[in-house]
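Next up: just one chain, as structure tokens, the form predicted on its own.
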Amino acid sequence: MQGEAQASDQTARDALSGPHEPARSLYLHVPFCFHKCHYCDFYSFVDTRDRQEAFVDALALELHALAPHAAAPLETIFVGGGTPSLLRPELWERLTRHIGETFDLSHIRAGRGEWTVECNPETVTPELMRVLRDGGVNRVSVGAQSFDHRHLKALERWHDPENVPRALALAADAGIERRSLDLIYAIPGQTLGDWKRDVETALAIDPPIEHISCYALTYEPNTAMTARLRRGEFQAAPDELEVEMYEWLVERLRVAGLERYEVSNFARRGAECAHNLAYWRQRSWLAAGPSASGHVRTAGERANAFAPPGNRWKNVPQLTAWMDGVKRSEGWSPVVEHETPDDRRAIIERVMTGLRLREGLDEASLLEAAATIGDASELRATIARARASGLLYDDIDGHLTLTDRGYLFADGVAADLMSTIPS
């Protein structure tokens, strides 16, 4: 596979052989499609020799040997890829039987926790919904992309609109009450006009979803829309219609009663992404399958309890070579990234998630934290700068929260604070 990194001689057991906090979160990765879509850069591929079974068998291995090492209970289940609904029904019998009898699942069961599987609506079936909910799954999120042809053909993505609607009706039907879609927009060629007709449709499906995840087109390197970019194929949106478009969508959302609590996620009160709110909140989680990445904070006194440290893996983003090692190594996945416990990264992590959320930052806490690495003046002086601009403002709780222009330029008023961490 192109870009593919080279695995090291360590395992994700090296990242979890320190003291650290059990992990409360799962996320696995299932790399299969049947297509590649274009704009993607997930590892994930047409797997033309069929080893899904073989898959499930490793990932079991691999299940097996993470779990000793997740809190009990577990509160979150993440499946994506990939297209995790691409598995065969009997092989998601097969895993989920293993999942329920490897973790405490209690929580999810109960309906206090969260379980979710990433679908592609030609792939929903009554079976497999049956399956999933019969299984512990709660939660799922269908990829729509787009409700025109038109745009979907510009991204490669092979689907049929129509199918959006009869796969979340399909889960719906299964007693899957927790659902999901993901839109894309400034795709090329794309207008507001197009744009208002596929948020429009989404909020008109029966029964209605409960989340939206709304992201402008990316250009990510060694993608083929980003060749086809540079090979002159098309021109990418404009700046100012891709803000036009966000700025239009927060507010008929809003109208529609799904709150942004994320730059690009927007639901209904207590339906936020429980999983995603892990990673954003820098929790810990374990990863499994090629190219899960996972983290687990250090446990114990730290100083820094804004953002405590903790270990980073990735898995070898390769499906023979994740096969292979798992088996080889009881259960433990070869890594390409390994990066051990650091104050400095910790904070600046923190910061490059927590401020795209509506909660936002404690201002004295981060600080707090700073201090502790070294002069956190600059830090100071950069947040009342982009407050003095309008972009930060403190809420009711102390906390630094972007505005709705500080929105529009997440990314750049979160470099501009990681740039200005102590070092």
Second form
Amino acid sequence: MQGEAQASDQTARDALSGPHEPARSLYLHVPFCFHKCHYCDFYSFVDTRDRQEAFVDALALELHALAPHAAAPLETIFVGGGTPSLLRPELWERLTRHIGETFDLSHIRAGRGEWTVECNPETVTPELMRVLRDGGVNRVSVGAQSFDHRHLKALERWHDPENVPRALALAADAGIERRSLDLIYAIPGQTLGDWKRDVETALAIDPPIEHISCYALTYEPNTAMTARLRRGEFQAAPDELEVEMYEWLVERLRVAGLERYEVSNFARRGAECAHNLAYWRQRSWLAAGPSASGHVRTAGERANAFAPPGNRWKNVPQLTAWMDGVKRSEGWSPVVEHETPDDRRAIIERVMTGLRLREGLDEASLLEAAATIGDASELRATIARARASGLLYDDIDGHLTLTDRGYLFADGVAADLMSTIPS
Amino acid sequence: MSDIRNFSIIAHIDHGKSTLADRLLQATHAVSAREAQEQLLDDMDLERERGITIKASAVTVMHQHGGKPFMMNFIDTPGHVDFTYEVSRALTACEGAILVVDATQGVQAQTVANAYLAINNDLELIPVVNKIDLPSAAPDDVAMEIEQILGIPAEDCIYVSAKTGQGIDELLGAICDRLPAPRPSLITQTRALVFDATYDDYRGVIVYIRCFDGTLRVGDKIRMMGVGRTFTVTELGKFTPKQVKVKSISAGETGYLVAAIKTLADVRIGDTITIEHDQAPEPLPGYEEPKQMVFCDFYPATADADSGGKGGADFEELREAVEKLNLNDASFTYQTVHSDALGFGFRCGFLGLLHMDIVQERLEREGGVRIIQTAPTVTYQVLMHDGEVREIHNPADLPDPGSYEEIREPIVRIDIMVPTTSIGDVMKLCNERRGVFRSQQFVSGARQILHYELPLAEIIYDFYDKLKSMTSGYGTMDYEITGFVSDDLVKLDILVNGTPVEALSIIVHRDKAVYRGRLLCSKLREQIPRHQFEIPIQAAVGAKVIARETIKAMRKDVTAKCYGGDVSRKRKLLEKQKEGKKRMKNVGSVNIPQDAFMSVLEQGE
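Other form of same protein, the form predicted in complex with the partner chain, not the form predicted on its own:
Let us now look at the entire complex, which starts with that chain.
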């Protein structure tokens, strides 16, 4: 459990008190898990006291408080975790009903909006899929991670890989049209051949998926796996192998019609995850549940159309503190981090996440925004250098776009650009 | 004057010199048993902790022997390899010396070195075998060793236990009976030898003196004959060991003098003090100036190369600490340096390696600064084509090849006391270190002394550690610098991505260049982070590359996951990385972290 952050006296209401644009996206965090996987650094835990019902009650209160700040209609909802599919079907029924009553879901119901729920393959049942579908959910993202028992074991994932295609088929049967799965690569001991088999298995799933996320295993600080790596209990995959796996993946998925639209995300044209795109484009989204993070852009004078500054906050990452806070303050969660609008920071964050996208950044808008806060000549020089090094394309419709090689160094390029945003 | 005895105790480190000193003071009732629990003559924390005496002090006590009172002036000496110079200046103030040898350890390298110092100063020696209370003591064997090595008859040895007091009365008697009285005045004018000086925040410099001719009185206007400055004596006194003021100090006596002297720079150890209005025709024979032979740089540990400039707070703190310590220890030198890698600091010169360690520790402890210390180097002499001889303390200052005839390095005569079983290993070590074998001396069945000539540069480079480990700690050594000798010495440059890194250049013997070059390159390879391109790290002598390592190109620099909740954390992470890069030194478009410099510049393997 992440517990180091201390709650301040602030609540999410403080972040939403000023004039801001209505948020078109909503994130819900469900912290419950079967098992805390040792590579995971999300807020999640094994609930031994069965607080699911109390959790859903508190969530309802919070959603009620947030609703006036949402756009009507809402465009995207994403329920992540933890393991959202661990919530019992009757609670899902209650939750989806409440969401439907509190927010304008017309867009989503009409199929023009997106509502994703992350699912663990073991937990997918026909009943759950039907409940979700009836509640308005139109997209599932299944955490497969690998189809190889050995590698699942290395990750401390205990599901049977057979259940992945089964879960996706059940979702399809229930009429959930949009389906994605997650894979992890560069797992200790995994060979390029192993990885290729995983990807081929994913591509062979019937009916086919429209979206796939492939993450290189990341050793996050404060995870059990990182501690074990430091103790020398195993060896991380060499960078060379990781790069080889990635490069093969990009090529293979391209052939399969799944284009890379973000560093680790691939989709058929039009099937990109709209909710995640809202993050990467630094739009506005509301946050519900413990540890959920929100971002809402200020309204009014738009000095900086490239990246309007906003409030960014994070709900307290403890279930009890969150539930108590929400009940105490009319649905408003205590927050542990709250960053107020800042022009320079907004540009920096827009660059940092936007550069990861295939669509890249609008160069003229970026330079214009930078010029409103200072001298942009250094930034211009950094862009030129990255182009000269072959990390950015020379010019694609006036956009700053990473080359294939640039994707491998996306952090370095972003850091260079960020550090030369004028101050 | 016939009842005055001026003497020192000399010994190998840890042979019980300070304990014996305390026991002697106690036996003469100068101190109570309780006070004697502390080693009285060592007045610095550091000395007490390390069990070594750094600054010489002088104590005067009275002792009854044979029905008459004796004034004993006991001049303490430091007991370690680097302080030959300080020992010798203390000995000049004495007529006799007590040579202490541990009954369980026997004669050691510094026993021999110190004994010869005393003999060369025409001092009478009383050999003392100490620690006879220990179960493993072998006093008769040790007395035989003394006879064998130093030619002093074994029966002259006095067996004592400074710990229990056994034999102390006999020793006090021997001091009175066997050590000579001071010589009578040779001239009518006053001459006193300055044998030490310390700095006191309130009274200024306190000068330790031994009066050889005439008398010094409070109120006298004195002249320092060497420095050529005059002062008025405001205070004279003795340590008993408590400070006691006296009105005068006469020929044969020792004591201290205060004369409103503001800095140690105004006092030269070995100078002769005379009376301004009645000057001695010529000074007493003095000492040679101490020569700094080992050099290293001190940098403030927290400064960074780019922003922690000369005006930086850390550097200023270091400067204050260095200046203050130098007031008390004028035998180390310092000058401001700037390193591309480490910013502003000081290049300091020391009498030897231990002296260097002590100065560093005192700076950190007394000055409260944290120090980065670079690996020590020695002084080189460069003979230019025009005959000029330049002294080089920093490889970066070496003139261009072709502009000089030769490079000379300091050579030492080293005595190494080793167990017979490790002789082969130690000889091999000396040969590897370019040693020239001189002779071998039998001490006892179990031990021998090896006499070698070795370049000082080879000794300061982990020689002592190797000696200790190959002799299971029993090997001891003492060395003395004998002069400069030319050899095939070359400047080894380190190139990162084709660009030389000046701060990493070293001077080495040509035969060692490949080995050292490989070592440096491999250390750097571990410390320099991967870049987007491949980085060659080369060691070169002149234009010739003699070692190479390659840092492979970084293959990727991208975070797999970045979602709504990660933005703040990831932003801070990237900003921090960038900050870290700014603190690195850019050489040939390669960012070299300070740690990389340190891994190479710091001591040890």
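These figures come from a predicted structure and were not determined experimentally. Positions refer to the first chain, counted from 1. Take the two forms, superpose them, and find the largest set of C-alpha atoms that agree within 1.5 Å; that set is the rigid core.
- Remark: with the core as the superposition reference, the CA shift of residue 395 between the two forms reaches 2 Å or more.
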